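To begin, one chain is listed below as structure tokens, in the form predicted alone.
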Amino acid sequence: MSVPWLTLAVLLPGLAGVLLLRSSLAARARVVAVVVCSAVLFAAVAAARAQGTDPWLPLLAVDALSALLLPFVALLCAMLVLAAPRAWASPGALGRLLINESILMAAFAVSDLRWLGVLWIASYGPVVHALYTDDADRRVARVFLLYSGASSAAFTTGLLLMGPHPLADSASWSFFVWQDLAQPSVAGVALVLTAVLLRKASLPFHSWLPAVFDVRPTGPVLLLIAPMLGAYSLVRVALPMMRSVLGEHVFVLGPLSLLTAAYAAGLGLVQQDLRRLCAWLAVSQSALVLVGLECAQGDGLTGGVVVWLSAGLSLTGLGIAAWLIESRHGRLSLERHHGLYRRSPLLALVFLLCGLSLVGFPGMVGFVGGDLLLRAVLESFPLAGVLLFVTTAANGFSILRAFFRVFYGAPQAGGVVDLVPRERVALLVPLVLVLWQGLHPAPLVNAGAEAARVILLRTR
């Protein structure tokens, strides 16, 4: 009998997270979380290699796209557990992280769209719980609850109104009162697209994510945006029906996402706080993925998928570096130079290289995806393609400006900041992947092309 790797990857972190939430053994919480995350990463890689339906839970299955996303989520969570500062790594915080991991793993593997709607709602739960239980600004908690509630309502209502889905078995839709709809409704597709824009902080729903970044540590907030559940739900739910509902040549998300990316990049130029700069970089990169997913050409889809993974890896390294900088030196203003290079050379290296990867610097993982995406954008949205150049230039300037302000200037007094081994692993693993996949991009591009082929088959 085959091993149920996918079941283990989905259920194990959730069960461990619940146990940690109910535990008071703070000294052992990280050890438990590291062991669980390591096991989940191994199981996710094994499930991705096997693909197909899980032998224990037929509700779960792995295809070419989820085979990329499941190991990425597992890796991201493992690095966050390793990097978490001691002051943050309480049983409650680590338990929420593991529960969030379980929800995301299930969302990327579930084959029933009803359960995807449930998991969409549940994925907001750990963040809402953290905002209301920790010493966060309650105003931000209310804003996040408003946006997450609107996103959840739009997504679930859109699923109901869309009627029978071309990728769903008709029996799985017997739950819905609109099951007799002969054609998917425009309102249903529009609501799902609205939910995606809300979740990805796209214009005009962009204000909530920087606000959450402002009151929550940079590392854990990456789980909100780096896996890009909104983009995955777009591919699973709305994209297969958009052509039949909106027409062959109607582009909705591409130009709007390009505008969002450029707008976020422009706001990044004027940020005077490192944490808020990371927030706007995340918004800008997240928007670019939607551009590729709506490009009609296969290269554009491939570029969108590759940017999806490359941006996630780069944001992981950049976010963890910023988190560790802040844990040692406090929140840093970008209005002056701090001179931290001599005290934190490894942090400086990871911050710079992962930041440059975000803007497609040659030799790094972001270069290939950015090149494919650029060519597709110029073919699909030629009038709006200039925004991609503007976005890339603005983000590159912001990253270099932040690097020089944080690490250059008069050297700060004190010796070299010692990083414990777990922190070095959390920094070096994303960095090695960014460089290795940049120098040897063929496996990632081939996997992205296969995922793009699956997406194209769904849209026909």
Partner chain sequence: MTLDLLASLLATSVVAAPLAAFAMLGLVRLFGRSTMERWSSRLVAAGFGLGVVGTVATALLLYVDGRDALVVHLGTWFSAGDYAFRVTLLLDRLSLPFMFLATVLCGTIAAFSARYLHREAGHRRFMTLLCLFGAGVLLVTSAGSFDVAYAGWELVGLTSALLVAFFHEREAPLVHGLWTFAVYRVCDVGLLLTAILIHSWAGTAEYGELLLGGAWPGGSTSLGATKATAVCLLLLFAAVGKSAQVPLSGWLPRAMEGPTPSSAIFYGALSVHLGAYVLLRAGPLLDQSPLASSLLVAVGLATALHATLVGRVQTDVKCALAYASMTQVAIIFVEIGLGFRFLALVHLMAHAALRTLQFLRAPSFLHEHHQLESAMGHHLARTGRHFERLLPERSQRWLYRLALERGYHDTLLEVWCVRPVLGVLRWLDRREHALVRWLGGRA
Second form
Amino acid sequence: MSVPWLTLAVLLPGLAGVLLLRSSLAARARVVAVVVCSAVLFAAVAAARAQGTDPWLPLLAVDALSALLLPFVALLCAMLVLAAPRAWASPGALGRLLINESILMAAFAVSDLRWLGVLWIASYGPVVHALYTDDADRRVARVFLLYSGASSAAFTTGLLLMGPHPLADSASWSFFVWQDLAQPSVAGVALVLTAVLLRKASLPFHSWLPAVFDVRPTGPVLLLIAPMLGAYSLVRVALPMMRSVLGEHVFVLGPLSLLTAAYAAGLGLVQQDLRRLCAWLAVSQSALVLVGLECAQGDGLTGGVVVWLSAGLSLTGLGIAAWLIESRHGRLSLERHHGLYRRSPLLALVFLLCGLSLVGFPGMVGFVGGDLLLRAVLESFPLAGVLLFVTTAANGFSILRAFFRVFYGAPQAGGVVDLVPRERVALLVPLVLVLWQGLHPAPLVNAGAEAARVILLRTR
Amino acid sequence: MTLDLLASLLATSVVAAPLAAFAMLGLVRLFGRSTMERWSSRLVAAGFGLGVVGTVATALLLYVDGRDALVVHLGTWFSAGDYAFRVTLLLDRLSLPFMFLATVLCGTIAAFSARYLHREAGHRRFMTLLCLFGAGVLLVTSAGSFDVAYAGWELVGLTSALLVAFFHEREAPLVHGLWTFAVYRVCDVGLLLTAILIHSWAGTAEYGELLLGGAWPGGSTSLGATKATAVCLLLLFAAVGKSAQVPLSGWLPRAMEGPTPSSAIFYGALSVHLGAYVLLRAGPLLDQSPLASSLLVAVGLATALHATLVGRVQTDVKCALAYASMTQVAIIFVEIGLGFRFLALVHLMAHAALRTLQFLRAPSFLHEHHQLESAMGHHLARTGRHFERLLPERSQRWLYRLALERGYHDTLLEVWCVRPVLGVLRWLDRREHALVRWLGGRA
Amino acid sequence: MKHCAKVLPAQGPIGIFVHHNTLHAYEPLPFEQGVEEAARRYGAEPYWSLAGYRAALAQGRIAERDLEVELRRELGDAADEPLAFGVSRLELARLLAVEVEREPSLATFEWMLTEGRAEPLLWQAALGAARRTPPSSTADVQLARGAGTLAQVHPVLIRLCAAFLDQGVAYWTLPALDAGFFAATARLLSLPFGPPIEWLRAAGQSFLELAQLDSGDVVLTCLDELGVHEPDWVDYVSERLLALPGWAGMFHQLEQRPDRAPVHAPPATLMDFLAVRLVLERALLRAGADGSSASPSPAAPPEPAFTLYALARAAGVTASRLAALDDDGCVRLGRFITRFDEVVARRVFQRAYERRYRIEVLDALAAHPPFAPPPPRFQLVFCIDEREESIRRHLEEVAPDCETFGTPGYFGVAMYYKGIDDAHPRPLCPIAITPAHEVDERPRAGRAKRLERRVAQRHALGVVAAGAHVGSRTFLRGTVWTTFMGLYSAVPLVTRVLFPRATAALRSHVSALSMPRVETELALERREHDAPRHGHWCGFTVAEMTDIVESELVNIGLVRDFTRLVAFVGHGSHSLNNPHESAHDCGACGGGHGAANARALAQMANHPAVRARLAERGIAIEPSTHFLGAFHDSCDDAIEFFDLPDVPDSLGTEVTLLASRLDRARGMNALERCRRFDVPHHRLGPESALRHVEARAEDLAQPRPEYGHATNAVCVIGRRARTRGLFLDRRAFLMSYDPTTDQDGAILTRVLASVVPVGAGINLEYYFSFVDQKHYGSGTKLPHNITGLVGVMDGHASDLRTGLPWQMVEIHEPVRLLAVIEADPDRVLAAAQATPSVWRLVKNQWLQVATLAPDSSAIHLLDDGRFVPYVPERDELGVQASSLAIFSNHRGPIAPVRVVAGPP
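So that was the form predicted alone. Now I'd like the form predicted together with the partner chain, please.
What follows is the whole complex; the chain from before opens it.
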């Protein structure tokens, strides 16, 4: 890697974000943001192709796993910036989003795990800031602060308990050597696991996520859950230690996550609000990633990684679609039919397709991940695996129900308010990816298998 | 060898043609262009027409070559570690007739709908979904493994629900479409689990390797009796949902909300028979499991009795036909359970053709009734008198009521299953809200 | 109860579809008031949608001038006064009607504001101005009646109603059906071990308690318990009935006219229906259901700010000018917007729409020179039906020596008729008449044996068909039948769908070959002293026949100069895939075929004794004149002659000649009809057009075998000479009436009494089915599901759908019928006032009336009860060489044009 792609990908959005916050570019905020995000996406792809350590900042490095995640985060941010309704896209909001992107990119790129801890805390920052500055519900802000504080504390403490001396040099904190240098501390692993559960809104620490979705628009809030920093940190920090610390036969995450997935899917069935439904679907699908990660076998791990990306992509499409629907038609209750099909036909189509992909419909990317995962899980947890079927069945039903309620029914009067060109790009890109990867999944699965191999390699 | 290649190409084109038509319609729609009504229906009809030709040609080639079956390996879709999702098609004496039936019926219905849905707002939507449905049915029937069958199975389920809700500006079709989808979705788990279990037990889900020796309906399997029973029970569960058997039969009359051609092809002909089809496919497994076979017979019998009783009090044409359909599918189940596989296949195909025609004639029912009356020279004789002769008055009424309320199946499902589960979930949801309020303190 | 029943749709069993004014109950009110009140009551649409009118304006179906005239009329004298920003009321009203789009949702509007699709400054100004306008007094919220009210009882109630009214779809009929609906339901639902639904169990208990009472008392008990007081009874009960208007209406219809039940009349009473409904609802309410309307909340009334904003934008008013509007201006503007709301705009549009077509027709009639025909060789009497306008025109074009007349298609012969292939006699006359006579078709002398063979053969086929019909649905028989016979149905399945016409031809060919043909005649004559059978006279006496023939001939003005061959052409329609088939038949025959009536009248007029008596009354018919009955199928355009063996040999060539002319005319007619179907009609010739319409009639997949009465708009009562050679685009009912032979107006009174209610009924049914297909029409016919042989439901359990399906009316132009009567205004007024039902329609403007002077082209228009002279807009009329030249390459409606027929 001779060009400092990683440095670019990590620092560029941050700098642009700070500039935007200072409002010197207010008039052209979106143009700047789109240009920056495209550049970051390009840099991230380049870095992922090259892999290895960055020539400028040796702190930053890419391996097979982060090679998948960095472009994804960049893509997600680019789509969000592109799709954001004008009412939302103030320079401040865009700036925050770019800073958030910078933090996430950094978190997925740093090799020094102390920095991961710092970024873990920092990544909560933009949301806390948004919750407290906007006149959103203070109650939710407090709840979020509580959970994020707890998870930050648990994560950093766990990290310190396991790691070498806190002030040791960067090389000894690098994830490349973590499985050799870290101390097998039960408390440390337990704390990190707790932090991950908190971060990923897993049972029993899930309640904050629906609450935050409730008060924030469905788009930018995706950054909290879709990239799955929690799962990433698990892979980097706890997973290498876990088997040796907990023993071969103690499974915590898997069953708990299965339970989370099923529980969230169940609650999705009775949601009366589109935002909250999106929240529970996100919880349910992201929990599946943890299930795959704990299978600790090649297939399951591959499945986990593939679901990681497929759920992320589908959630991106679904979340953005929901965001655009809300921006046009206000918050939508699922208690009655809204009949928006005639007003927004393309939006309806995209919503349905992304939703179907999320729940693993054949021909879409979700099916591939789901299929791999199912098989692995049934071998690892045969009985608990039944929960997985409950999850897919219920989520599929929820998606179709939401689609019917929002788009079908006595048609709403008024002219067509469908996608404007910029939004069309923002939605069609994830959709095309979802379909293309669904029909031709081999590259994705191979990349996932490569990532899985790397993960296994670093496991003690 | 070239013969093999040719046959494989032909067979693949049967499935690929409707998929290609779907892809074209879908892409055009996705990029916001509108297609001419005439072109879209011609495209769909051409897709299925090609399917008919392909099926017949494949069958002829096999016949000329003197072979019972042809396995087409289309390659590996994706693989991870030692698991691979291989796409294989199996063409034999079971799948070819059914594929022929499916392509002919879908093609006929496409031609029918081109005129029937002319100027209807959802014309293209209907055509697109019909394509996808046809492709799904063809995937299930031509599938060489449970994996491929499952993919097709899902397509059929989704398109069914969307077509039941075709008239989406009224509320009833939406409610019933959703109910249909829920039943499908729950029962799909049966097939999915089958595919996965078979994989892990036998190392493959491909029929060719799983069901050894002998052309259909012969063959045997190396799976033990217990495992075969488990697999068969799961398949039965899947089939009960798809083929509207007791106790999940309630969706079939609800599915009559869609336009007549979709009722005809889905619920008169193809969709309801798919359950029977996978059971036929799994014949060797059923042979291993007397328990599953007898359960199959029992379900079939119970459904046949239920459907014939309920069907007799239906006062609208489409529901009467729906229950008549259910009765025959149930009898096909019984035939399969008893081992009369070949009879079941003939019965299935004959029934599909007959019922499709009857559904298509449903809007002409008044016309035909008048013709019938004038041919007979008097009002048609009142039917159903043997009920009145044989049964005491009170039980007659009770039975009538049972039949009128469709055996209370959906009511019981709703009262005993749906409502308690939703009740618990709603309670949990309220607790979630309460927790956040408590944690967050004052607003 | 009577009061309440009025609001229910008056449509009987669908097998005999009778067109009637959908809002018959509102006829005592003026049209506009009536439709608007009904719209409030049913939650329906009074007029076409604003978008529809705007499209019509864009396409020139409404001219700007029409709109302006009608706007001025609505606004009165102040139309030109500036209201605000120096813009006149007229201009503002025009903008409101034509351009202003009110965005119905605030959320969407906010999105448009931020996305730059709306002007924020103007919106701020509009908000400010709206705050200063007076609040609109009572937001006129439309109530969607009954839609969601206690809808949980509907599945149960619908199934019970369907079971009770079923005429033979179900194999097993409702036990104790003869005891009445309430009693049968009570016995059924009060049984133990029902479904585990609390409220239904409670209802069963109530039924057990109330079973002894008669349904009227049950209703009173329920009303009492529900706390409804006597003054509210009518409202409450009507509302409960309107929750399922189709089923309630069917109970009411079968109670009123049990003879119209297709098979057997169940003892239906509306009171029973209400009693069952109320008992079920009471149980549901007691079980804690929410009694309040759960229907989707009515759309919020458009904010004045939205309208202000859109109006300002349309008027090109800037934000600063809007903001600068003073308080007084705001109030004036606000009041104006409130008063000129959407309903008013649509009302004005409707008037303008009617005005445009009225002008087109009246100008054409005024400019069209009366036709001086050569002495005719043939005279043909058709139905007044507007579908016969085109075949008459084509016939006159291809054969100028044909003279045609129009008369209601039952030809004055009101009878029950039973053909040799019919199972039962059916009434063939307008619905208002109950016939006293029955006529049977019988084999001609020496053909009785053949008939017996035919009947036996048909019976045998019928037994097989019935066996297959029932058998394929049952358990054991069904298994055997489907297994062994099912595969054969694949052949008809494919051929009937892919090659409908060839399959039908083959079928009829086979049946013609195998089935003995029987020559028949009508058993028409009855001697004075014959006794009645089943309460009907079997046939007519010579005196009765003479009266019928006389009045028929006098009405149409055919009393002298008879040609050697005179044909009466009845009409009807046959088609598949069409539960509403009967709505395409002859309206004057009460939804039956007019074939037998035409045949009967011809036979009467040929009767020597009748002719002798006619001669005594001054109608001399030469012995050489022969009357011939014929039938025109308006769906496949087939024409058939009756009683050809009775034609004298000397007229043989005449009949052949007439047949060949009709053949050419029907080909052209088919071609003209094809222009309305979505086929490349300009590439068709008469032959291929005929093939096309024949295929339509036999096509299982064809939801539009024909368009029926769609596009009907005008009714001309007068001599054919006034309209002959005028292209009226199949939109005109043409009634022959000769004012010169009508001395005292008695004929006109008779003609109006028979034509106006039928014509207006058809016209208004199409109007309402078109403007609101949800409430008045029956929507798209694709999900229609025939229920109990009495009606159609949407899907598997809905209300019975009444009115016409969308596929029948989609090309209709909703205008009120314009009756143009060739007579003096005074005489028309007197004739209309003579019949109360006609006068009510005329006075309240449920149709428009104009007169055409018999001796000049002067036209008077009825306006507010007085005839005022009409001044034509243009005095020239387009001329074309043939109808073909006019309609080829046109799909839409065509204004009247004069046809100067070339050489035949």
